[in-house]
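There is one chain below, alone, in structure tokens, taken in the form predicted alone.
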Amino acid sequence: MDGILALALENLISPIILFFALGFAAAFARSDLSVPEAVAKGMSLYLLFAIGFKGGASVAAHGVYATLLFSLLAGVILSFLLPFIAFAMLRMLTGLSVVDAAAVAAHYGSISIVTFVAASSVLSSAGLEFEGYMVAVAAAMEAPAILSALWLVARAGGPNGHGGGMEPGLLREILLNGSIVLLVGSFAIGAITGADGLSRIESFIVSPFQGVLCLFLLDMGLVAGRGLRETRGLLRPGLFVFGVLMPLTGAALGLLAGLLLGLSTGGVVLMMTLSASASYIAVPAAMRVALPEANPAIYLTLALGITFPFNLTLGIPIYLAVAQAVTGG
């Protein structure tokens, strides 16, 4: 327990967490501090590009082997499975409708790439290496949860009680989501060009990375703070409990998967983080098309206002401490 508290404290005073806290506090204080939308979009593109390219270059250095393929399969299975657990938990803890519960569940089966990047940063600071192909696992976990959520609604008779299913073109929209395209594309280019390609652009994607991440999390803090401030009446105690309990449940399954796969300590931490995070980019866009009846104030505030801050401040240190204790790393 002392080790977890020490890690949490160390993480809390890191620049990326403090900038997130600054944005969160500024939003609650109703400050006019803001990050222009175009700048925020540019920073998100940069982070996806950098993490994808570095992951691909790492795979090029170590080669493709069975563990990579099994890790991808495990990620897809977890993404399909987690929404069913989240849905059951929501129906027990809250009074959400089937549609709202399914929409929320989809977010918790998919992943937050920024949480993944933050965990990668913590591992690098701690001197722990991890498998570069975990970037590909993150990309593979984006979409399956959406299909699970749609199946849950269809099983219940659809949003209007008249059956439900996949909207024409939705799968294509999910797979061609900008964040997935850039992440997978950058990963592929990094894998093709390898160490030589990385050395050519290292000054752009390595040194500035931490600074850009700090500014991006400042913006995330502003968004999360405003969302939580404006929707406090919607978030009943059961939803707060879910927002913390579900990531811990997902992390436990990620730990089991990482151990079965034989991942390094850093790889196990990232598998736990992916399983514990909640999407607030790809899935909300899909839910607007697939389940327009679902209330975005609920699923966005849960993912971005509760689970995201929990993972940044306490979750990642807990996952790291547990992974080190179990693997001996």
Contents of the next structure:
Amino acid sequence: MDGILALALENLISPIILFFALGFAAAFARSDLSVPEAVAKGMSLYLLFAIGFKGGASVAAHGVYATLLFSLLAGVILSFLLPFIAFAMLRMLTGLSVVDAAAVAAHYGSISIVTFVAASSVLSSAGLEFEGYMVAVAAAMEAPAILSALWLVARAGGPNGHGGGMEPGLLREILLNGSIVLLVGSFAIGAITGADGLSRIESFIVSPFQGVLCLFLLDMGLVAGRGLRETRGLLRPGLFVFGVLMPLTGAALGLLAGLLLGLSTGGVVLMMTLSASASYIAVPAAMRVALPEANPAIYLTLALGITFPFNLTLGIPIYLAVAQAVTGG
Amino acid sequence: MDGILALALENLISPIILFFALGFAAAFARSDLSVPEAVAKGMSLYLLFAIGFKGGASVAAHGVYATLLFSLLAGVILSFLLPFIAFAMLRMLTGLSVVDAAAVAAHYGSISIVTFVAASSVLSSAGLEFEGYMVAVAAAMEAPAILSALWLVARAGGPNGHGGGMEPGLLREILLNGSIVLLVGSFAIGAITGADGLSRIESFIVSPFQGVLCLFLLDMGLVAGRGLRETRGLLRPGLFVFGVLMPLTGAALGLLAGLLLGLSTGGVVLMMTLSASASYIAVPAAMRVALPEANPAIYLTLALGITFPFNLTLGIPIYLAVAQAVTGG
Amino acid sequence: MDGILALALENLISPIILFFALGFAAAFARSDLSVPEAVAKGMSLYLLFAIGFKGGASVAAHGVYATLLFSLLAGVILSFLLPFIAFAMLRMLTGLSVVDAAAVAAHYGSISIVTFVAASSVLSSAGLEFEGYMVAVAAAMEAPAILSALWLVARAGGPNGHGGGMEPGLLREILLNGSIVLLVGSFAIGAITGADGLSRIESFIVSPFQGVLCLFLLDMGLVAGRGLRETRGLLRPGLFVFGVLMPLTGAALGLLAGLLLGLSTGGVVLMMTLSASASYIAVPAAMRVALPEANPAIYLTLALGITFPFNLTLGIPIYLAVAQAVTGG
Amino acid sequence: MQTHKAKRVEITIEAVMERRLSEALEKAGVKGFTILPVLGGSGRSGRWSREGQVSRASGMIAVVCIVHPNRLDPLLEAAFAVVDRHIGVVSVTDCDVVRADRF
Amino acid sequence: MQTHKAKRVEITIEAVMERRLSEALEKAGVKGFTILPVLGGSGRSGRWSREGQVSRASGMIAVVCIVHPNRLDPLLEAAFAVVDRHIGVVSVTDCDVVRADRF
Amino acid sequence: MQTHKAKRVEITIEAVMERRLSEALEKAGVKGFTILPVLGGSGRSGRWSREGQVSRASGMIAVVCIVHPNRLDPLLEAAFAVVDRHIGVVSVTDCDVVRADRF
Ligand SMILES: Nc1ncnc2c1ncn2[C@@H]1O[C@H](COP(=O)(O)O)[C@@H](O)[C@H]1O
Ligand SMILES: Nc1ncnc2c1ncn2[C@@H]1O[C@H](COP(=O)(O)O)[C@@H](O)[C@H]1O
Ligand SMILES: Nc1ncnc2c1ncn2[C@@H]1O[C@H](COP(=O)(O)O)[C@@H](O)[C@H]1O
Ligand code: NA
Ligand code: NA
Ligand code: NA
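Can you switch from the form predicted alone and show the form predicted together with another copy of the chain instead?
Every component of the complex follows; first up is the chain already shown.
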């Protein structure tokens, strides 16, 4: 317990957390600090490019692990499954409508790549290795949850009698989402070009990575803070409880999956983090197209304003401590 | 005297000056070379982030200096004071109206962070150390001058009888200006995370710094050149003289303050540079809100088109030579 | 022949080609992956800045080569000449109108700086040196081709009887095009500040270069793929053949010029690449102003969708193999 | 100059719906449209601003469409089929154009 | 389609005044507005362009506001209270909207 | 509020023509205009989008110009002299402005 606290504290005063906090505070204080949209999108392209490539290069270096396929499968199953748990929890804890609850549930089945990146950088600081293909697992978990959510709505008769059928082309649109394509593509290129490729672009994707992450989290803090400030009214206690309880529940399932797969300690932490995190890029876009009746303020506030900061500050250290205790690593 | 010339010459053929000159020349020749607004803003966020963090980390490394508080205080006093001198000078040298003169004066009381950055990079080239907290002094000097200017206008009865009272919320808006928040926040985070934090993001904020500065100065040159080209008509000799005399006057007061505080040679140079430089970000924005009757072409042309290039090319080498002569450093 | 194949294959699985292919495939699959315009423009400024500066610094290091002036002259002549060959080829192979054929021809007389950059990075991988001033030759070749194209149209009576006279100010606009100014300016600054200047900004322009190039080529792939997808109808076989035959013809002339000038093997490869490449920045803009009747879909699709990928994947390895065979280097 | 009556339709809609809207317009026989970026706004669903969107999800665009008055009704029907379930605003203004055959 | 008369108000104003203008509009009972970016322009104070602004100070935005004709006067008064001392242009156009209750 | 009749002219034109158009407008005695960015569009020359332009060549802008009705004809003539050979659309709308002397 002492270890967790120390770890949490150390984590709390790392530059990336502090820059997130700076953004959050600036937004609450109504500072006009802001990152241009194009720059924020450029940084997110950089992060996907770098994390994907490094994952692929690491797979190339260590050989294809026997567990790769099973891990992908486990990720897909988790992503399908988690929305049902989230949906049940929401219907118990909150008064959300079926459509709103399903939309929120989709976000928690999917993943947040920045939370993943933050966890992997905590692992590096702690000197823990992890399976390079976890990046591919992350990509595999982005989309399935969306289908579960649409099924949940269809079962309930669809939004306002619109039926819940999926518009043709939507599935393709979800799977070819820009961030999935870049992440998977960079992973593949990293795997193909291996150590040789990595050596050519290392000084672009490795050394400046932490610095870019700091600036990116500053922006995330600004966005989360602004969102939270403007939708304060929405956050009834039930939602708040859900925003903290659901990541812990997800992490527990991720732990189970990681142990069954026999992942390294680092790999288990990442599996927990993925399950615990909530999407705020791919899923919101899909929801606007497929379930426009769902209120975006609810799911964005929960995912970005509650669960993301929770994972960043307390969640990741907890997952690390638990994984170390359980695996003995 | 010979030393100054050699130094000035060496400074004049450094990449940052030459890229500024390139931008300036391109703008005058009506080239369509331009840096997208989002990229320019992204670079300015980077510079504030890097310079703030490095300042904070340096404070963490060297302990809190006894003079920190006094230096902040000196900075605030200088920022309050300089507009009065500038105002008096303007009323003597030029035919500017009270409102225009006060608006210009506000800019010269405040500071230009890029001039500060350029000076600190000249110091590094010269192998001179400086107090890390000078970044905090820079932040402290951004805003007070605005209040002096508003007071000057109010005393004269306000613009067109509008009274000169400060609109509620404006003070808060000025103090929470994005660049102040990022600079102070990064400084604090650098101070908190210290050497450990710096080592994590060093390859992002230290090594590429000079290169980004070159590109940023290219853009500054473009902006300054375009501004000057379009407002050539405005620049009567009096204004021109002011744009060169005022930084020298400011530097003299900065020298005095630096000596009284017992700063290092490098610190004295920075104090001189801050006092000599004129704001072109925070103050223009505040003036548009508080004194919309003041003509922006006048203050932007003076600050960006005359004083900034003067400081960059001749000013900084002069301040360095004088500081070395006086402190014997 | 075996050597060419091995080289081509090695080239094909380098990160930069694979990222181009990723973008191309993503565009064809209608993924919503996209790079914000400001970020793409920022990266292209970076590439011009870096390649120009490095070329200049290399000239400063190796002294001014006797062949510099002759090389510039050869570049200008090639740029004037190539459009006539391209025009004749187009009138034979395709049914393009005079105006469309002249517009396309202008693109092939001018150059693509990214193709140049890709070739120089293949040279570095192969351990081959080249004359630093080839960057200046690249700049010199940007514009002359435009004049040849306008002359071709004027000779034919101008577009719809508009006469083909050049609008006053257009020549100046072409020569002061942003990318020419930045490339030439950075080259000059690199030459002036030399090794000293380079050492200051090396970690910005050298080490991250390949990584930025990967991201930039990802975007080029997206743009080329999108363009090709939307204008598939246009690409009749004759145009396609031209898009591959013309770069080979250009390369042959470039080879001749390189040999006459006595360039190093690397220099010959670059001269071939410049002659083989087709502009997609400076010339399209000039054509929109000077020959608005020409259909942009044709010239952009050819330059970006056919010739650029051809040079990137097969062309450069061929030029390298041929140059090595001929010069024995 | 000789001008002709036309209608200027302005549709403010979520950016994610852009492809669907433009396909619908093309199907409705609209000969051209222009897409403008939107920085932010306010409506029943509150205040939003593009700066500070990590997500493509919540941005909006404005689509301007100049049509011959005869084509207005099919255009509006096509647009509303898309806008219907979504956040958005449609307004129609009378305008004059010079080359009538283009609209 | 059944349409209703409304007014489209377009306010071009300095970007620094955005918060103040939107607060004033909300106070005047305006139910919604859309903010468009402005690249550059020309007027009595000369030519300016967004590219090449280091400073937030000199950019402009365009605010488009569709209102019921009854609400036009309070809107204009609120807008002018803000625009008054500042650089800016206001124009009003007649338009038609489909769902009248929204404006 | 007391308002006056004016004309709102909207010119959608290629970005490369910006300088030429604004010079022509100034020559025609136009006292002001506002330039809006355009994200993409569709017309006789097909669909295009600003994201995915490596080249300055194919983007467009929209120029909005509010003028006194008397000045409309010279404005249109000046605009058409530039737009003529180029891709572009011009539309004119009636509008009301408050300070008539400015236009
Ligand atoms: N009356 C209006 N005038 C102009 N734009 C509006 C208006 N109402 C809504 N909008 C725009 O449409 C968006 C969504 O509106 P709403 O669906 O009411 O939340 C807003 O954010 C505005 O950008
Ligand atoms: N007649 C006009 N039509 C359209 N926009 C205008 C007009 N006059 C001024 N503007 C816009 O308002 C800004 C400030 O105008 P001014 O206050 O006249 O300098 C200009 O830069 C333009 O963006
Ligand atoms: N009817 C229209 N309404 C609005 N914008 C149009 C219209 N027609 C063309 N445009 C715009 O003008 C550009 C060029 O049109 P075009 O010359 O027909 O290819 C298009 O890409 C659109 O941005
Ligand atoms: Na999850
Ligand atoms: Na000062
Ligand atoms: Na060529």
